[in-house]
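Form predicted alone, single chain, as structure tokens, below.
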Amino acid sequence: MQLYKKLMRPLLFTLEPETAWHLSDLGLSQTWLWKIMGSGFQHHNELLKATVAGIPIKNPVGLAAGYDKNCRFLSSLQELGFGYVTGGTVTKNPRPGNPKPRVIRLKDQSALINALGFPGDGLEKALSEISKMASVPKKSVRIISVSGTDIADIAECHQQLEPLCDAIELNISSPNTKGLRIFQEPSNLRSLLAEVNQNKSKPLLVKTPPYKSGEGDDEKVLNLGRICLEEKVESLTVSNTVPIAHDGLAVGQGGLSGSPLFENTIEMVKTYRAEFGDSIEINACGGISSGYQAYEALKAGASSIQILTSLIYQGPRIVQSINKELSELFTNRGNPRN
């Protein structure tokens, strides 16, 4: 991790964020290299075994949706030691996303603000990319995130992609996509889930919108969770990036991710767990970058955790680092899930 922080990250951070991201993609496209290097990124410990949406995973660290939007690099990303990797978010039709600039680094906070707006090559391209993985040994559980603004389009993405992965995550909470919040209305969410359930055969996750306690949105968001429970959703990802204004973005607002979100993520997980008990699994997503923070999320009631921004700031050994620290904490403090 030190090599990345001292050499690679300073070089990448001299570039515009999306340029650096595309350069990283070029490296991830060398699947053969990551297969050779893969054993060096692993950390195995029986204590770390967990589940995501009821699916057994080797450790509780997952890759959040948004890093590999077109599902091109999951074969390489799984070599980094993740318990599961999430591709997408995939939409039915290709989308250019929002105008640039649309990503800003907040280096002093180890954070990002993105207003990407689901840029991607669409369902057909994603199907092509994921189909190539059929012969690739599966070292991590594979989840695909899907979204859109039309129920029929989302249902088609779900139906077409579900046979090629282990579970589907519905993203109803990106703050950067016009029209997406329609599914944060209870009746619309129920209609979406009812449509998806007609062809569902594998676990379903829903990525919920964030809220801050005391600001009046907690009950509204928890009600969405109740609908998910009633409609047999297996897991909730808590939660998405937090809307924030920034003059450096072409659209003036984006979603904040990274370290500033951690404390609020823990509070949301505690609230969800108090509300739903063990009736639905929770994936903690937002601000986690260390084994200690992962431990706190598990202690708060999460079954797994998801990272993305910390991968950008800390590099490819972040998963191994989190799992090593988790192993020490499990040994010294006990299993936080008991």
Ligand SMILES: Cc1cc2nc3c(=O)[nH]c(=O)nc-3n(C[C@H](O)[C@H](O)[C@H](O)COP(=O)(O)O)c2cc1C
Given for the second form:
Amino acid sequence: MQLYKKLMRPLLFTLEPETAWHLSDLGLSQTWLWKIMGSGFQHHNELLKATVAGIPIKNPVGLAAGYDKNCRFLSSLQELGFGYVTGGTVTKNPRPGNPKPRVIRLKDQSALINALGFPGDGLEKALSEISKMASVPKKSVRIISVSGTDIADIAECHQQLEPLCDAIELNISSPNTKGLRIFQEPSNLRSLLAEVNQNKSKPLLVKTPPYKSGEGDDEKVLNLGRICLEEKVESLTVSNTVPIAHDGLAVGQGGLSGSPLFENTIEMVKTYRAEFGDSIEINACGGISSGYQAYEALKAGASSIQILTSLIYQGPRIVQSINKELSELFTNRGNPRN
Ligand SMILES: Cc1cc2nc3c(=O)[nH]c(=O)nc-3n(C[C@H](O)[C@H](O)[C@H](O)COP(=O)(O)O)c2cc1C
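What's the form predicted in complex with the ligand like, now that we've got the form predicted alone?
Below: every chain and molecule of the assembly, starting with the one above.
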């Protein structure tokens, strides 16, 4: 972690966020390098074995959707010690995303605001990238996130990508994409899930929108969870970036991610767990950057955790660091899931 924090991050953070991201993509494109270095990123402990959407994973730390939108680097990312990696979000057609600037760093809060709006190369390109991975030995479970504004398009992404991965995550919660929120309407979500269920043969995760308790959306969001349960969704990812206004973004608003989200993530996980018991798995996502925080999320009722912003702030060693700290906490304090 020191090399990244002392040398690479200061260099990358002199660049505009998306330029820095493209530069780190260059590093990730060297799959051979990550294969050689991969063993140095692992931390094994039987105690950490977990499940995501019912699928066994070697540890509960997952990569959240959005880091590898076109599924180009999953072969490298799986070498970093994750229990699972989520590629995408993939949409049926290529999308330019929103105008730039569309990502802002809030360094003092270890946070980001993004208004990317799903820039991506579309389903065909993602299929060809993921097909290349068929011969790559699998080091972690692979999930692909899909989304869109049209039921038929999303169902097609689901149907075509599902055979090439272990599970699909349905993203109905990006705050930056016009039209996506239609699936936060109960009847639309039900229709979408019914369509997807027609061809579903692997576990499905749904990424739900964030809410703050007492601000009026609790019941609405929990109701989406109920629909997911009724439609046999295996797992809920709780949750996505939080809508926020910022003058530095071309579109004036985006989604906040990173440290400021953590406490509310725990509150949401506790509420979902109290509401649904063990009938559906929960993946805690939002502001997690340490083993201690991961432990808190598991204690609150999550089966796994997902990270993105802390990977950007702390570098690739963060996965091992979270797992090492989790191991110590499991040993000293016991299994948080009991
Ligand atoms: C730059 C950026 C791009 C993202 N893109 C996606 C995306 O394509 N699909 C998605 O479901 N979530 C996306 N997210 C949300 C993350 O997956 C995650 O839910 C959110 O950032 C909270 O987790 P974190 O605090 O660990 O980053 C994105 C987040 C960031 C910061």
